[in-house]
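A lone chain, given as structure tokens: the form predicted alone.
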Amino acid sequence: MTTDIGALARAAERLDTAQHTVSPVEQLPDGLTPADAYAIQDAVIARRLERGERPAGLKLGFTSKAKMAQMGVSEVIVGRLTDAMRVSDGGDVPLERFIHPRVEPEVAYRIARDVTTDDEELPVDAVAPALEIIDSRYRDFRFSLPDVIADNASSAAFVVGAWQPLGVDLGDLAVRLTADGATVETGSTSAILGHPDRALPALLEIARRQGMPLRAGHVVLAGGATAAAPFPPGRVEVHVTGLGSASAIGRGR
């Protein structure tokens, strides 16, 4: 690491406070390495777990060329999911909980059993359409790569549709994101690293390197299939041809 432990702890406190007070902050100081940023992320999540949240899985970020272009970064990153971030399919999302919420369509995988050091592949037993609500804690949604890693890859909430058994070829399924029935984004599952399945070894590698456990039943979000769209009041829904749909209703604002 290039930064002292005290500075990393202060950065984590700042980001955690921004999240739970819904107050944007300035970007972190220049010079942070990805290792520094993951250490800050660790500390942010530790604070949330101390408040009673439980791990629920992991998410990959920047697996879509559209998202990379939108955010001006080029590296795949990982963030944590907790049970407090889970929204039931068709459930309400209080928009006042977020600074500037955006939503993106995803493919979710379910971990079949606890992952061990002997696993050469990530054991999954089901797939589903999903939505991720992202919400950078930085002012004006502007950040560097270390900034966004530290900020838990902008993760804020997630919705998973009905789980489907493995067997569907996810390589090039049409994806449509709607808001109150109007199409706001279209794309293909091929935007996720060329095939969503390719997210799994990428996730396993990073999770092992960063010491992130994966347990039976945990959710893996493979990454956005389109650029993120603003999350307005009303129903947002992802439709994935051959896989199904998932939705949430934005309330407030």
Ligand code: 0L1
Given for the second form:
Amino acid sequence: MTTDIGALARAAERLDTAQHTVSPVEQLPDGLTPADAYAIQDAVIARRLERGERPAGLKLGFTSKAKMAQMGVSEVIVGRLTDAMRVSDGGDVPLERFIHPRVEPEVAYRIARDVTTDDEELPVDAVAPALEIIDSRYRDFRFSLPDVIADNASSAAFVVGAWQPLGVDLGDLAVRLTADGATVETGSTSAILGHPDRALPALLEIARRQGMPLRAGHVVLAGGATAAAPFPPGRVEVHVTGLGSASAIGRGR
Ligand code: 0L1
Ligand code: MG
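For comparison with the form predicted alone, provide the form predicted together with this ligand.
Okay, now the whole complex, with that chain kicking things off.
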């Protein structure tokens, strides 16, 4: 791990400023380890919490083989969600708040109670269709694995549809992403690590290693079921067969 704490703090400040001034930045210097990158992510989130945001959950990234291959990485990563990132189902997404927003159709789980070090599994009590809006703070959406971890796994916003009780087998449900009613992407929940339920132990392992708390009611985004698509103005909707749908309206731009 890099011992230059000042360099990590400066990287966090650069990424945080890029996010709230909506201005892309260059990639971080070479040589950062994943541990360095999570330390930068911690500092980015600490700055957001100091401004009054509250933790709302965690997201898993790079959960599909296609996405790993596309980005040249071979491991899943975790990012933090805050209440400021949450968009209500059917709500507005002001596109001018993002540099180059993309949207992914996802599945969300709800954490049933505060997670403790004794938990061997994540306690979840509901599932829902979800949209994740990602927005790399790096110019042209280009980054290395440490870059994207430091940038909070490109987390920008999320929408959760109506919670459903557990019991539906999420292993292979058809997923469709539409923009103003036209199909943009199709896929299956099986693209998420073979089965979205596999996101839960993967996430617990990283969350525990990195000391990321999970509380009752927090949201876990399991990962994209298709490639990410540019977020256009207008209504974007995810439809998951047997689970329901969730939508948001892109405003501006
Ligand atoms: O949620 C995701 O799978 C995205 C992780 C970060 C990589 C990206 O920005 O595409
Ligand atoms: Mg995602």
